[in-house]
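The chain below stands alone and is given as structure tokens, in the form predicted alone.
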Amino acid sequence: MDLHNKTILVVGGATGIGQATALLCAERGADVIVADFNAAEGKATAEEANGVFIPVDVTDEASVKAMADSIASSHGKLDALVQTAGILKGAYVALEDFELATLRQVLDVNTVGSFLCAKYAKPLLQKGEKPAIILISSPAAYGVSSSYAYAVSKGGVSALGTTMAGKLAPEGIRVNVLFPGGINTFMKRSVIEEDAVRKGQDPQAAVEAAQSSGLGEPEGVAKVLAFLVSDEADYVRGSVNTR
């Protein structure tokens, strides 16, 4: 799958599935721009994909606008976003207990940034070649999630995209989002720590029996988000289901 010619903008490059997919693209011919909180794990992923980094708040509105200057300025255009950016708190806490700090913090960063990323890559991507924006939802949007936040922050996520990929349709922007199943991050194995703690159990061998017994690994997400943002893609729409 060739992706020569296209330039990709990875928000959450710096680790997880986001480090996976900038690598994969950048493997596959693609100019990958990788942008996150996280600079020297970010820097470190850039320089491995011989791309670029941009250091980026994504619940802040100017550093994400200063991100979209900047990708203005180096590469005049964006032919797919890809917004992996992601964080899980309050995993097992009970709803009365459950703080409001909590739920705003992953909302912000989860669904707001999600909004912003998409809203400031928009006018790049209209300068782009069948441009793509994709978002990285969860089944604990319609399913249960061992955190109400992150439940409530992936619905919105969800909605966003059902939303965009209406809206933005007529104007030639595909927008599609990525429900992954359960993967091998280190988000997803803090989880499986947390529930073994609590539970008095190993967390080691609560994350090692995890592994074994199908937990997915962030380079198979990735070969489904390298072909979300390739020309082949460009009939998907929707929703699509990883394992």
Ligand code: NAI
Contents of the next structure:
Amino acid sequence: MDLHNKTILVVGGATGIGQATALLCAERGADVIVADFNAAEGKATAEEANGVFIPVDVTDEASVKAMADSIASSHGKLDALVQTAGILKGAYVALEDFELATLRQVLDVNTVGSFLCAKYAKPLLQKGEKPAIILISSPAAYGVSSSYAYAVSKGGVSALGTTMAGKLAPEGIRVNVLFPGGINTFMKRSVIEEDAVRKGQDPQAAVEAAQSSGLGEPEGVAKVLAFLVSDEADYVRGSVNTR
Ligand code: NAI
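Swap state to the form predicted in complex with the named molecule from the form predicted alone:
So here's everything in the complex, that chain up top.
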């Protein structure tokens, strides 16, 4: 999958799935922009990808707009937006104890963040070749989640993606929504550890058990994302599931 001449923005590219995607896209020839609010790891990923780092907080409209303005000056266009920034809070909290602030915080990052990134990337994508927006939902959107907030937020991402897919197709922008399975990242390991602590088990042993019983690796998901941003994915419509 050749990605030469592609300018690809990976939001949430400091760690996990976004990081693996940024590195693989760079390896395949893309000009990669890493955006994240984790500046230390974001810069390191960008450096390894021979790309640039832009600090962004996806919950803050001014920050997302500034990211787009910066890309407009430095690159003038985008061929793909991969929006992987996300958080999971409130795992295993009962409905009656669930804090509204937690719900809002998770919605803000996962759902509002996806909306803002797509909104401000669109004018840049309109200047790109066969442009694509890839959002990351989760099986949590189908009701398989440890957290009410995460489930609601990912349902929103899924609905946002399918709505944009229909509305942006006539404008030449392809939108796909990716549903990764359980993937060995900071986010997933934190939830496994929390669950173990809750059950009085050893968190490290719980993570190791999950790793040896089928947790996927971010590099596997990155291969799917690197395909989805390529011209070869031209005919892909709707949602894609991974291991
Ligand atoms: P991760 O925690 O390694 O990556 C998330 C990234 O988002 C981090 O680099 C973090 O700094 C960034 N981020 C968080 N809040 C931000 C904000 N306000 N502004 C800018 N950046 C922010 O976790 P992972 O697993 O790589 O997550 C990537 C995406 O995949 C997320 O949307 C997650 O919900 C989704 N996902 C993950 C699964 C898994 O099992 N790991 C399964 C299904 C979906």
